[in-house]
Each structure stands twice: as C-alpha cells, then as structure tokens.
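What follows is one chain in structure tokens, specifically the form predicted alone.
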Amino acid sequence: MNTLSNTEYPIAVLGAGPIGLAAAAHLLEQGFNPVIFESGNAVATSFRDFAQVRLFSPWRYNIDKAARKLLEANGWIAPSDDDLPTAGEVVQQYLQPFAEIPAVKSRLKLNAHVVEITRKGYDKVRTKGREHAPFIIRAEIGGKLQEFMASGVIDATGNWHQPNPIGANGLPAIGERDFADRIEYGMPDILGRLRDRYLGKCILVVGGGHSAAGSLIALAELAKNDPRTRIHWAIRGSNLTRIFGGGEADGLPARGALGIKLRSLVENGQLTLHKNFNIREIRNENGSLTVIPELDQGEAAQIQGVDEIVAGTGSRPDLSITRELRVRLDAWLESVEALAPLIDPNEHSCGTVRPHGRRELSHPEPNFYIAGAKSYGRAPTFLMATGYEQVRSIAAAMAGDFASADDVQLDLPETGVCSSDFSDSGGRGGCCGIEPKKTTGLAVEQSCCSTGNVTSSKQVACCG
C-alpha cells in the first residue's frame, strides 16, 4: 500500500492553485507538514490569467471542505452557495484568504519553479530500497537552483501554461510561432483589457470547446459596437452537437445557456463557420494573415484577411519534471493511465467518470501522485470538485487511512449531452435520454476550462 514509510521530511505539493491548496488543507488536517511550491508570485496564477471569466459552477462546487474548515476557523464568511463567481472572485474571496492563513502562508514558497524531481541516491532504473528514499525537489528560486527533500509528492501543477497549438496534427502550424504576437491562447479578456485589440478587426477563433465558444460570444458582443468586426470560427470536425451542449437539460444552467447562445450566433449568420478545417499554415499576405488548411481541402478553403487569432484549443501537461520518476501515463491522453478509459474525448462527450481517488491516481513510484487537471492530461473534462476529492483520498492514504481513502464520493451536475453518440440531436434532452440529475455512483463532469457569454458582457466558464 502507498502509505508514507518516511515522515522525516514534509510532503511537497506542487502548484498553489485550487487543487494544490486543497491538497495542503487535507494534509494539514491529517497532521502532515506540507510545503507548497508555486512558480508564480502569488497563488492561483492561472486563475488570475482569466480573472474576468465567470464560472459555470456555483460556489457550492468550488470550495474544498477541508479548506472551508480552516477558513471558517479563522473567521472567514463563505459566499452564497448558489452564486456564480468569476475566476477573479474565486481568487479574491477564497484562494487568497486561504493562502493568508498562518498555517498555510508559512508553508508556501512563491516564485519557486519546480524543474526536476527524483529520489535521493536513485535514478529511474534502480529499484531496491527506493520506496524508503526521500524525494529531491529541484526548484529555481531567484535565478538559482535549490534542492528540497520530501517524503511524498502531490503534483497539482495543472496544464494551463502549456496550450495546444492550432496545427491540425498536434504540432504548431507552419508560421504559428512566427506570428505569435497575433495569437492569444485560452481565454483572452476580449470585452475588457484587450477590447481595442479586437474591435473592428477580423478575428479567427479556433477550437470546438467552451473556451472557443465563450470567445465567439464575447466577440459577437463586441461587434455590436463596431460592425466592422468580423468573426470566423474554425473547427476540425463537422458535428456541433457536443459543442452546443445540452441546453436546458444541462445540470448547470450557465453552461447550457452558453450553448444556446452560440447556436443562435451560428443560425443568425453572425459568424462564418468553417467545418472540417484542419490548419496547416499561416502566412502574411499584405499585412493580414491567411490561414491555410491541409492540402486536401483545397485553396478555396483558405481564410484570408485575418487580423487576430484566438486559439481555444485546450492544453497539455508538462511531463518533463517527472522524467526520473516511475510514472504511469496513458499513451495518447497523457493522463494518469487508469483514468484514460473514463475520460477519453474520442468516446465520451460529457466526461462520464466514476468516483476515483488514490487507487487510480497512484504510480509505480511510491508516494507520488498527479492530481487536478494534470491528472486528466489532454482530456478537457476536469472539474474542481473532482480534484478536491482526489486530494482528500490521497491525503488519507498517506496517513494510512485506506478505508477513508477508498470511500470516494462525487456529486456533480450532468451536461445533458450523452456518451459517444454525436448525432445531431440539437443538444436537447438529458444525458442519455434522461432528465438531468446529480449522481455519486457515476459522476458526469463538465468540460473545463471553458468560456462563454450568457449575461451582458461577462464571460462564463467552469474552470478548475
């Protein structure tokens, strides 16, 4: 069993986002001494990148139970369970106050970028006795490498800062790096800080997820102020059922409303949709960009006169830091191997996944775990509440309480879109033909991170 055999050193938590801070809360609750490494100069740097984005999920799904206990013990007043916060509000009202708790603040290392992990005296090949050797965490702090010892490691570094390229084959399109100054990845602040960048321009949005949908809706809002704003949308497939989502059948109304709004934009001709558009190259022609698809799609399919590109193409994990550890990952999703059949987007549209914890998240490397969005690799179906339960289970296992660790419960809202049947049902009806409900035996997760615009100028997301 994967319980700690050496408690001389603290447990290292990599990443001070929602899941990393929740891991610290559960470790503290179990009596451990965690140390939290965060590469940014403040906690939740990813959330700060899209602070303007309103989450799909209300507060009830966004606050970890152990973190809540610590906060309330320090006089914190919780926000209303049913309110939908922005990412910035999650930072300001929850994550930053949690990081200020003395028991957490004293264990938090900011501007500490972890670059490598290994075990003292052991490379990846050597086996005998390795489970008793402490981990070595090598981090860059102030431009210098420093080493720290740890009894266990929870990697919650996420994947936000490793966006997927827009090239069709997983590589950057030819010219993508050359025109990086005209491409924004993820969820740019279209209606706020970057408003002037897009107003009156020709913008291409690439991607078939909620992030792309949110950018499209924000751009349509922007176009009301300047009709010269032209919007193109390129997707690799042709079926919009999964993109439009479950509509009124969605367990999260804000997410359902996003799909309804996007459908309206397409049907009303407020954007130009390019289906089956697999990008091969970007060229500069007379100061504007021409986006060229794969050769078999013909010259007529080119998108010309583009000023800016928004890439809502998802993210991928950074696997380099664990090269000297024995980590078991899925060959194509780069997720924790045991999760792959449950979250493979080739098979699942609504992220059907059973409750899971330390068993599924363990690796051949004793006392090393990957949790949070990084555990899902390239799959886009992660929810914060899932990560909270992951780290609760891991902390219990490290404490030797395997009964609690294996008693994993998830209570998540359904999407209203069913499994692998992507026929054009119009996004109506509940998941698998049933009315939306909450479930603990088989949890249905929401696609995340993703954006939209369902209320005035606010973008909406389910990010975790």
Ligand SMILES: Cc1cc2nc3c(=O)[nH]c(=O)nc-3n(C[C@H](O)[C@H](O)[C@H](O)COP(=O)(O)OP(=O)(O)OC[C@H]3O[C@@H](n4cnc5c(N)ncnc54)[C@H](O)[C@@H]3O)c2cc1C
The other form holds:
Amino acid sequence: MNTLSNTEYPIAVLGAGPIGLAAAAHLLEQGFNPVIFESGNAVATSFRDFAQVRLFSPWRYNIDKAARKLLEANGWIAPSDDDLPTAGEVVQQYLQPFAEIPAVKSRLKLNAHVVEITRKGYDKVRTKGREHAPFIIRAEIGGKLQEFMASGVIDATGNWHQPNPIGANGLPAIGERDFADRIEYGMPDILGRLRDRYLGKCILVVGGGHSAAGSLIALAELAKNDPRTRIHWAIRGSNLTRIFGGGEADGLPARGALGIKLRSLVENGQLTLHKNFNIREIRNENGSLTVIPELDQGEAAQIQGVDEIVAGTGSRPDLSITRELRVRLDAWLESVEALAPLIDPNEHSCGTVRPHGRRELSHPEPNFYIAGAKSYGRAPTFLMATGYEQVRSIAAAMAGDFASADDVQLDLPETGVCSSDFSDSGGRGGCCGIEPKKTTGLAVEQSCCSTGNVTSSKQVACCG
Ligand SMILES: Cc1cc2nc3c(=O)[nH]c(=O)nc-3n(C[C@H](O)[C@H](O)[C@H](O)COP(=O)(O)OP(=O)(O)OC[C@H]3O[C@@H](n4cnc5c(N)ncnc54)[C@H](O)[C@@H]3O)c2cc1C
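Same protein, different condition: the form predicted alone was shown, now please give the form predicted in complex with the named molecule.
And the full complex, kicking off with our chain again.
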C-alpha cells in the first residue's frame, strides 16, 4: 500500500526538470505540499545544456496536463500543439514560467544538491515501523549540509549529468580522463557557441543514438563553411537499422528525419563510418589524438589525427543518493526493475512503452518513487509524455486514489523500427514477444511493431 502513512511533512521532489516540475503540479492538484530540490541555479539544467537542440516531439507531447492547468489559471497562453520547440524554447516558454507561479516558486529550492536520503531513525536494514518514519533529505546548500524531513519522495533527478564514457566496455577508455579538455559529452552547441572549436578540425563522434546523430548532422552543416572539417563516426555494432530509424514510418516525423539525414551523410561520403569500433584507448601523438580499438581489431583500424571527440554515448543514473533506501533496480539497465523488460535496448527500438504508473514504479521502500529519465536508468528511449503519466499516477496513489492511479494512459508515437530482427541478448523475449505483466486496472492494448510493417503511428504500447 502506498498511501502516505505520515502526512506531517511535505513531499520532496528531487530535481526540477520537466518531470520533477510536473510531479509538483500533480502533487499540488492532489492537495499536497511539495518541496522541490534542484541542484542548479535555475530549473531544467539538462534542457539548458542542450538548449540549441530542436526536439523531435511537438508541443502537444511536451506539456504536462496538471502544469498546463496551473499555468493557464495564471494567464499563460500555450504554444501551438504542432510546433517543434528547441529545448531552450521549452525552458523559456513552459518550464521557467511554470517555476515562476507563486505556488511553485515558494516551494522551489535552487542550488540545493541532494546528496543522500534515508528514513529518520532507520538504516536500510531495520524494518519494524519503517513506513511511519519520515524521510530525511540531506542537501548541500551554499557549501553546507542541511537536512529536511519529508513524508514521501519522488526522485526525478534524471541521468544527464552522468554521461557514459566512450570506452566500449563501460569503463573510461585508457587516456579518456587525461584528454577531458578535448572531449565533449552529450550535445555540444556545434553551430553556435562552440563553432570555432570544431570548424576546420577533425572530429570523432562516438555513439549510435539520437544525440550522436544530431551532432553528426550539425558537423556536416558546419563543414560546408570549411572543407578542411573532417568527420569520423564510430559505433560499436554494425547494423545501422536501429540508428537510421523508421524514417517516414516514425510517428514523430522530426525523429524519423534525423535518421534519413544521417543515412544520406553516410551514403554521400560526408563522414567516415567506423563500424564494430570498440574504443579501448586514446593517445596523444604529435599533438593530435589517436583513438585505438580493442586489441583484436588490429592496428589498421586506429583513427588518427583527431582534434576533438564528441561522445554521444548516453548517460547513467546517480545511484549514490538512494544507497540507504530499499530500492529495486534492474541489474543492467539500472532502471526501475519492473520497467526493464519493456525498455531494454537489447530487445526494443520501437520507442514506446506499455502504459505504467505507481505499481511498476513502487519500491520495497514505501512512498519512495523514481520517475522521469532516471526511472529508465541507462535505457535511451524516455519521452517526457511517459514521465508526465508516471507522476500523475504516483501523486494519485499518494492521495489514496488508486482507481485514478491505476488508470494509466499513454499515447506515444513509435519510431517505426522494431529490433526483433537484431536482438542478441536472448534475455527478455524480443521487441514484440513480451507477455504483458497484468496489473489490475491497466488498460493494456496488445500491439506489436513487426519490422517494416508498422500499422499505426499511435499505438498505445509497442510491446504490450
Ligand atoms: C538531447 C536530448 C533530446 C531529447 N529530446 C526529447 C524530445 O524531443 N521529446 C521528449 O519527450 N524527450 C526528449 N528527450 C528525453 C527527455 O525528455 C529528457 O531527457 C528530459 O530531460 C528528462 O526529464 P527529467 O525531468 O526526467 O530529467 P532532467 O531534465 O535531466 O532533470 C533533472 C533535474 O534534476 C536536477 N538534479 C540532478 N541531480 C540532482 C540532485 N542530486 N539534487 C537536486 N537536483 C538534481 C538536474 O539539475 C535537473 O534540473 C531528450 C533527451 C535528450 C538528452
């Protein structure tokens, strides 16, 4: 049971990204008193980091319903549903105005970096009476540790600030830390702020996801201004189907367009693709970097003369803050455990997830939840719309409205590509082969994204 057994204290929301702020909106709607802890000196630090990036989901998917209601009650006019904003526009036109609503602003603690959470008087091992003990949130504010009590906690701290290293085995490549000044993680502003850093240089982009695709497309654009600009692209696998995506079959045309553009860059020879390139080491040779793959790939495979590296290798959650709580995470994705079979990139590429809420997101620790991008752990396909439904369900459960909490609905556009033909883990059943885990009250529509035969761009869930 997850109704709050202790309502004396506020509900702590950790992180003021799109999902943390949506959590605050739903908690306010349910009559709770949320307090939002945010490390940064402003809300949405992740979106501010890649402000230049045009999102592939239009506004209709990017605004939480409870946040919209609160904003409209304060005179806000919503942007047009079909427009595609940049991440920066989402901050300026939606998240920042939301954070300025007096009921939100008064509950928002900026520059408050949460370092640890526990329960008052209870370490992780002690059980009896645990559910009645308030949480203690320990946050670093102005260089000092402060403690706050909370009746419940929603951890929406995301993954963005813990990028994966470029070493193929998950560890930093040998030399990666030594050359940190020549490596940018995530999505650097190639055509704007960092233009001079990349113009006319030899750049290696590492990774096979949307971030790497976006950086490659930006570099190709930049190269038009200086033909000396050379672009290398290293991926660990050899199958480009997932990377190029579903093209025109993608339910989000802007996401499909990324793959189409990338494919044409490869086909037109505008970049040099290195398949099966498992990076082991980076060395400095005569002032430029040599990037060396695993030993069994041979000397010839080395990439020499690299000036800059862009690591679009994804990110991973910070698990340290919940060390003293009873959380249940997947062994390899580090996602909330129940979500793992639905989002494992070894099996899935369709970009959707079965509707889910407080049941799947619960932990052995009562009234503690992980939501948003962090709930997906290392899996890359999280969309804001998923997180908005997660926190709606959690807030309803905390208020004891289980009918509403379990009536989870998700309308997510598929990528138009299904990974069932290149699954190699043998672990969780393939993109379309998963039996739905029945949960009371869930309206689960069994739908399947068979390769090359996507029937609808708006199915409720790919992997039912
Ligand atoms: C390049 C890129 C493009 C994307 N495009 C889309 C898109 O088009 N459509 C879509 O739906 N989704 C998109 N996503 C996915 C997703 O919506 C974003 O990752 C989104 O930022 C997730 O929101 P969040 O609130 O879970 O996490 P975040 O936005 O990462 O927010 C977490 C917040 O928590 C704060 N924080 C972190 N640690 C602590 C701590 N210890 N204490 C206090 N505060 C802390 C951070 O400063 C941050 O403000 C994209 C993601 C990326 C990376």
